[in-house]
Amino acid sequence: MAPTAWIINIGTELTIGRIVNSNGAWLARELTLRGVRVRRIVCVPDDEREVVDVVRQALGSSDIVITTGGLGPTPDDRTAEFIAKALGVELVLHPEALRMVEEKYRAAGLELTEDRVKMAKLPRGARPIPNEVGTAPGIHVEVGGKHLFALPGVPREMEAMFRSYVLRVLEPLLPRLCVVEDGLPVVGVPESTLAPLLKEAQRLCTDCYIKSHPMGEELGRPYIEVKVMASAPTCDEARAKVGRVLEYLRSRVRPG
């Protein structure tokens, strides 16, 4: 059976509207194409109440939580007093975050302050996660067989320990699939004329993820990249699905 996940995307800008919640569809989208039922994806103030109730909901209904959000530095940054709420464990300073950060701080010619050893405190019993694009670790917890991590909300962190960290933790509870990644240029055409061609472009391949990316205008000089990723037991049945996509595109993608 497949594993199941709860993506958890924590922050008052969110639930405001001031940012998009890009996070949580790539993580869909990565877990998605590794074989992960993505059971919920939840946005939750910065507010203690709702993030204890959320991430004790999601470890009590799937195998994988992921949250991101939280870890920094500023008095809103409680995402790890949180998580230690919802587990019924001390916050405490782990002695290898603290080496993380300060190592962090101290090439940039910066002292360690209370603010900046707050993120290397994590909740009993956690491990730190290596953040290599900025300075906040994340966190992994274990708990009863199910896997909780907690990853910063800058997109460039988050993706780079989703990758490096969690992937490589996650990978014997993933089915054996094969992702194949594609692309085609549309020269010419405006994202609003490709945008029916890519609908139904969906249709031919349900579980494909299909991504326009316009790189210039969309009156005047169109130029854009479609992306095309798909997953399958076998990279032959991954190419075929993405090759069928493209086909279907190329052949119906009129300049004009």
Contents of the next structure:
There are 2 protein chains.
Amino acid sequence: MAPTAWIINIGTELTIGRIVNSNGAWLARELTLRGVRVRRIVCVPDDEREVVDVVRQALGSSDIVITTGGLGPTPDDRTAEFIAKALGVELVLHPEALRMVEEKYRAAGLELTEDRVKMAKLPRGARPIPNEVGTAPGIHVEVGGKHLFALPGVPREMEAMFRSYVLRVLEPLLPRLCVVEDGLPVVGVPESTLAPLLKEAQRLCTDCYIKSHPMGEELGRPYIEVKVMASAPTCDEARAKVGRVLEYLRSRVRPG
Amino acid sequence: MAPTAWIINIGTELTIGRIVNSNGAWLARELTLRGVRVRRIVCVPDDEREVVDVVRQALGSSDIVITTGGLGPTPDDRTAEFIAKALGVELVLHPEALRMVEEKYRAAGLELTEDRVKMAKLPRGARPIPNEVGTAPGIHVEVGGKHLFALPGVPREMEAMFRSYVLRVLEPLLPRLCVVEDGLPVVGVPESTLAPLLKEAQRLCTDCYIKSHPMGEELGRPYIEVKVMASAPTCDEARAKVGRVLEYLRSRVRPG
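Can I get the form predicted in complex with another copy of the chain as well, since the one above is the form predicted on its own?
Below, the chain from earlier opens the complete complex, with every other chain and molecule after it.
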């Protein structure tokens, strides 16, 4: 069975619609292409009750939980505290995390203020994740065979930490699968006319992901992108599955 | 008390990271500026268990639930069915919805196929929402004083339906509040140096939303956008609150 994941993006800037959740999509893509099934991407505000609630739910529902945001030095950055609450453990100053933070600021000629020290406080039992790009360490917790990773909200920091740390930890859990995706643009056919062909295509490959994305107008200017994704032990097999579906659609779609 | 909302964006294209959830951010912004507190934005795949689960949780936790996606004619479009399951009611062919769908296709010279009729099947007790841009009607359910709206995933259709129908229904529930937002770019000050000033600013206006967005690098090239949002019975009062916070920050921030 493929491991499952929840992605939790923490920050009121997301739930007030000030920014679009590009971190969620980036992580979902990276995990999906490695055979992980992402079951939810959840944005929550910087609010204790909401974050504690969703972290608990995520840990109860999936193998991997990745959060982004709330690790910095400002008062709204409280993810470490919320995760500690969700796990029912204390928040403690982690010596290794403190060394990471201290080193960065010292090199910049800045002293360790209370707000900087805060970034080195982790839930008891957690490991700090080195931040190669910024200053706040990430957080890794292993609990009951599940992994929780708290990454920064700044995309460059988050992406670097995912690549250098998260993937390395997850490597042994990932299925030996190759995931392949390809697409077919369909011009001039309403989606409702395409529907029976998509059903038939799904029967040709029951475990393929086949999806039509209407980009134009159903009536008048129909334009649809059909995307097909498949996984298999080898990339050749995965490509063959996708190829069969696209071949079938190409041979049957008749622009009106 | 401000009404609360959950936004649920349905579609495996979101949880595989193929598309970024711009619908979620758009709806969150529209609701926030009208005084609604958005507690969650949740992306779920086209999967019965996941959608039923999150719809139930949303109805149990907030006053307003808005879903997007899954209303079209293709096999993966199953939102009406999932909402019916979540509510514990049957899916029934709605005469008014059927008329809406029939009218659109007839005008285009197309007959009513099974896949087109499907778009007129709603949970028992629901009302269809006219789709001015596309063909699939939306769904409005009132249950226990709460409102659930299922809107299409195509942004233009979703936005039009929100403006012409959802806002009209919500109007009497919205607080008589004006919401104002403004910002301040801060160049050359690390976020950890700004932190104590942000705490002080928050004390000046306890119900303001004050948030720092690090856009540069904490050490080396710090660049932060501080955003301040406030609401009040009148726009003048809301603007005054935001103004006081920005004025304080402007007077205290010293680029290093």
